[in-house]
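A lone chain, given as structure tokens: the form predicted alone.
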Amino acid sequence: MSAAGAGREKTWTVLELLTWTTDYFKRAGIDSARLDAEVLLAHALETERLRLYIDYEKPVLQEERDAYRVLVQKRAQERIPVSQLLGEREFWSLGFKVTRDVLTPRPETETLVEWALSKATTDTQEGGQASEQPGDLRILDLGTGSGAIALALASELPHAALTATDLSPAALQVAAKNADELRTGERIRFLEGDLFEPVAKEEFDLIVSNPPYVAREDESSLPPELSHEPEIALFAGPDGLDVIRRLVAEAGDHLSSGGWLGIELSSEQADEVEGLLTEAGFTDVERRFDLASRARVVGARWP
């Protein structure tokens, strides 16, 4: 039987494809199987997921067999990521374009937001109020791949000033799109270079950043699925700490007075973040867990 089980001698029921694929998807090892056999399902029959188990008997047409079959194949042979088979993927329930110029956008980066937002509605702000007037809080967003974070604070903060950065132009070019699809690209700049070199001499009250934190000596043991992302994006030297350096060394002088930075990393960093953050003058060092309980993002204020 070809991939997708999609065999034109038999009748294949919207079931039946997904149980195939599922036990496919398994032997192959991915772990998300059966959450990706329903969503290239759905892909290639043009509806939603919910509509699956509604339709369940509903038999399957050759040419949406075959469209499905291509994507499985994909999937399971060259380990693409679904949200590059779709071109697309939810985050903060936004949905984003992506591209194999950036990293798809993942659910434990949104503990990122979720700090941000704490302190952009209460610390950033004098006397401990939010922001009411456009431009009063100023944001910068380092290394914004597809814009997910930056997007994600402009549908919560509207009377924010955005900036986001990225040193890969084809990245910044997925983010502009975003941010047109989302209707808040007036309200974010877009610049490219490395870290803060783009905003020289400017000052923010928030500063966030989802840099690159993988070690390059895990590279063999990561998951194939991260193949077909920029390194660019992933790695920062021997253990990962390159760039998250640079960034805390250089943030001070971009911070205004009460500002804060954040910054994802990995839980294993965690402790020599904080080291670093202390070292380089600031205060409040704390950290934030995302849902499986591990430490997602360090933040600290500058005094």
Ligand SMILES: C[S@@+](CC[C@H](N)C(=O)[O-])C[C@H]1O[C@@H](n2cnc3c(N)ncnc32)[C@H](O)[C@@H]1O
Second form
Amino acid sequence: MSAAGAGREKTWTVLELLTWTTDYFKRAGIDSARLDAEVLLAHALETERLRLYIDYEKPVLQEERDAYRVLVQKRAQERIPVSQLLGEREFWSLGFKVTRDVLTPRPETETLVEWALSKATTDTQEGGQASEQPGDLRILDLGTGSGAIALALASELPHAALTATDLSPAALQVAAKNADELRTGERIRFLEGDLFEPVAKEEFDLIVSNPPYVAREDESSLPPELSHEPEIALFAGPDGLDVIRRLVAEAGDHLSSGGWLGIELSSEQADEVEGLLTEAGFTDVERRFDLASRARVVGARWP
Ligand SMILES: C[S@@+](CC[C@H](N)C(=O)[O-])C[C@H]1O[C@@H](n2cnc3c(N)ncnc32)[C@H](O)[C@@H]1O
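Let's compare: the form predicted alone is above, so bring in the form predicted in complex with this ligand.
So here's everything in the complex, that chain up top.
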């Protein structure tokens, strides 16, 4: 019988369970085997992950092992992402509720938040000054999902007026809950609809988006974990650019003069999207890179 579900006669310590599970996860093809084992065990024991290192020799109770075994099986056999098993994920040092209805916020999306902050505190304001009056800086997050980008920006920019949209009503419900939890609910407007349709006649100083950008033709080579995330959050036509093309074409109608558009994408798409932005009349086209030096954000200014 597996370690996590071992018979009642054997006592398992924290370290023994971690070692066994890490090996089991590796054999199941999970890259982050040790980390996942630690996070799931900490969750089952209702403790902090780092606490496990102090408690290596501590025996794990049968009922704690039972709770852990359920998580381990779902992770290895169904390949459910850890974030969904726990129902939460940290992004920009904030805690986000995560369900099957939203994309789990990814570390690389922090590149877009950093880029947006650099624009929000300098370039979008007249004379290069940061916004001081409530509502001075109008920011739109298109395809907000869990609300990751909008809420991270709200936490950093107390005077910004934020609008967050999504085509998925279920995602918007999660985003609104997260906003309430993080006490930014009153400062963010959540609107449902296709791209700019819910903000038809409005203008913004900064538009950010992490749209779906996975190519349909890459579907078969994706990690199995992605099958637990919403299709609508991932795929955008044969080359992954269907949503970005529309976004670039329509953004100019919703940007103030001198306003910025920032889009997350995969590094292979950067050249093409820069071309689209230039063709659409944007200036100051630029890139930002993630920690692995891959281009993850392309930004540009509306003249
Ligand atoms: C890649 S996820 C990004 C979620 C979140 N912003 C993040 O960075 O973690 C893309 C989001 O865009 C939404 N979406 C897809 N197509 C859309 C459309 N045409 N209009 C508005 N939202 C859309 C999806 O429902 C999903 O929540």
